[in-house]
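Starting off, we have a lone chain in the form predicted on its own, written out as C-alpha cells.
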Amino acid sequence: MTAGTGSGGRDGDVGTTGPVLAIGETLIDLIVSDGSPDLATATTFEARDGGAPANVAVALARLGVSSAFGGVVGDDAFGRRLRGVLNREGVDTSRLRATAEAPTTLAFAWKDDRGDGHFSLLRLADRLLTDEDVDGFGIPGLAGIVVGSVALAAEPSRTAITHAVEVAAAAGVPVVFDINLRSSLWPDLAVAAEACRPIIERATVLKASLDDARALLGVGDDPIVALRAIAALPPRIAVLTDGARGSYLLDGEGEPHDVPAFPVDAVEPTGAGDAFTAALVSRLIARDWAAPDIEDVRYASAAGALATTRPGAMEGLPTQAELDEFMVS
C-alpha cells in the first residue's frame, strides 16, 4: 500500500513500499473522570483505548497515511479490544503479537491545574517485545518507523526498539522518536538518558516536550534555549513542544520560531501530542522529509489542539476533514 496525506500534505503523495510502523506500547488507558488533579484523590476511571505509539498508527491512518502497529498485547480481553480497535481504524496489525506471559499494559492519566497531562504506567505485556518480533517487522520495506522512551524502561523492549532503530538507520528508513518521557518509569534519570542516546543518534526526527528537555539535558524554563539544546543533537529535524503554552522550531537559517497555540476549549489533554506527532509526519512525508516549516508545525499543533477537545487518547485524533475544517475556521 502506498503511503501519502490527505489534503493536508504540501507536495502530494509520495510512493513507498510499506507503511510507517509505529513501534511499542498499546494499552488501556484508564483515565481520571472525577476532575481531581492528583491520581492520589482520584476515585472515579474512564478505560480507553491509548498508548503512545498506537494512537501515532491511528492519527496517521485519520489522516490518510498508511500506517502499522508492532507490538505485544496480553492474550486477553483487553489484548483483542485493543487490535479490533485498530483494525477498525484501518491500522495494520499483522505485527502485533499476543502472548499468555502477561496481561495487557494500563495506564493512569489525569490533568494537573493547568490542564497539563500526567501518566502512570503498569507495564506488562508490551515489555515483552523481542529482536525476533523487530526481525519479522520487514523495516527496510517501510516508509518510516515511529518510537518512542515508554518501552526503553525495561527489557527485552528497550533492546528491540533500539535493534528496531538501528535496522532502519542501516536501510535508509526515517526514524521519528517522540521522547515522550514518564517520569514514573525513570528513577534514575541518568539511565533514561543512556536508554536513549543509541536512539537519538540515529534518529532522522526528534520530537520532545520542554519537559523532555529539561530533564534529559538539564536545560531550564526558556524554550528557545532547549530548542537550541535539542537541535545541536543528531538528528536533523527537532520540534519542541510545550502543551498549551505553543511549539518551537528553528528555520534553515537557524532562527528560533515560536508557533503559539490554537486556543481551544480543551477537555482531554491524553492523546495531543501523538496527534502533534502523526500530524507532522504526514507533512513530512509529503516534504520527502525534508526539514518543516512554521506551517508544518502549526498544522500538528492544531492537530494536537483539536484533540484536546474531546476524550482521550484514541477517540480524540482528528480525521483529515475535521482538522482541515479547523484549520480554516
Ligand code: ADP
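Worth saying up front: this structure is predicted, and the values here are computed from it rather than measured. Positions refer to the first chain, counted from 1. Heads up, when I say rigid core I mean the largest set of C-alphas that superpose within 1.5 Å between the two forms. First, how it differs from the form predicted in complex with this ligand.
Superposition of the core reveals a Cα shift of 2 Å or more for residue 34 between these two forms.
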Given for the second form:
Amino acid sequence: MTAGTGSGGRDGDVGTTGPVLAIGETLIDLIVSDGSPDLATATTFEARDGGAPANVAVALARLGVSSAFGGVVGDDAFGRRLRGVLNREGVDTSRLRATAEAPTTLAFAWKDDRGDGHFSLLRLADRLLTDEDVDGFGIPGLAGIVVGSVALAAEPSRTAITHAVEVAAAAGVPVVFDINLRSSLWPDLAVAAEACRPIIERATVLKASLDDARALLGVGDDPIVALRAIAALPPRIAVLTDGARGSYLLDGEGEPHDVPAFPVDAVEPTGAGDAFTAALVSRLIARDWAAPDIEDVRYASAAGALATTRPGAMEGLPTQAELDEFMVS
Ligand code: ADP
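Form predicted on its own done; form predicted in complex with this ligand now:
Zooming out: every chain and molecule, the one shown earlier first.
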C-alpha cells in the first residue's frame, strides 16, 4: 500500500489518507566544481536542487509514496525553479510558500585536500517558516511528517517545526525525525541537543547517523553502543546508519543487527541518508508503522547505496523500479 491511495490507511481512518509531508528547507546547493579545496579559491560552482527534507519528499514520490513538501522559498528564480522541480517529481507543493522577505536559501559545498566534505549555509527564506504556515498544513489528515535538525537551527523555523511535531503527535500522525546534524549551524552541541529534545520526545521514528549519535549523545565510535543509546530514547523505532559501513537496528528481543551496506561504486554520498529515510518510510507505511525488520532496513540501505552511485542529492535518488531491480540483482 502507498500513502495517499485512500485504501487501507491507518486503523480507524475514514476516507483518504493524505501524503507524507516533509517539512523544512529546500535550497540550491552550489557545489565547488573546479577542485578548489576552499571557498577562498573556488571559481566554478555547479547549482543543484537540494535540502534534505525536499530530497526525502522527492525520494518518496519516486518510490510511489504520495508526498508533499512544506517550507519557504524566495519569490525569485531559484524559488520558482525548486517548486518546478518538486512539481515535476510529483511532490505536492501546495504547502511551499514564496516570500518577498528573503531570497531562496543557498548552500555552498566543497571538498578539502583530504577529500572531506564541507558545507556552508547562506540561510535565507527557509528559516521564515512560521506556526501560521504549519497551521495551514492540515497535519491531522497526513500519512506522516518528516523533519530534520537544519530547520531547528534558526528561528522562527525552529518554533514552527516543533509546533508541527506537537500537532502531529497529538493527532496520532507518525513523526519521522532524521537528525542529520550539521554542527557548523549551532553555537555549540548543547544548544542543538536542546532543540532536538522536544522532537525526539514526540517522534515515532528516529534515524540517526553514527556522527549524529556521537555529537548529540556523546557516544564513542562503536555503532552498537550508539544504536543502544538511540534505542533507549522515546521513539518507538530507532535506526542507526554509518555510510558505507552499513546500518543497525535492534530486533523485537532487543538484539542488535548489523545490516551491511551494499557494495557499490559510490560517486557522491550526498542524498544517501535522505534516500534511506524515504525508503524506510515507504516500508513502514506498508507495515502500518510496525517496527521494521532486517529486510526493511536492507531495502532502505539499497536506496542509500543507489543514491551514492549518481551525482547530485536529488538527481541521484532511486525510483521504485530501480530499487526493486537492484534488490534482485
Ligand atoms: P547520512 O547521509 O544521513 O549521514 P549515511 O551516510 O549513513 O546517512 O547513509 C545512509 C545509508 O545509505 C547507509 O546506512 C548505507 O546503507 C547507505 N550508504 C551510504 N553511503 C554508502 C556507500 N558509500 N556505499 C553503500 N551504501 C551506502
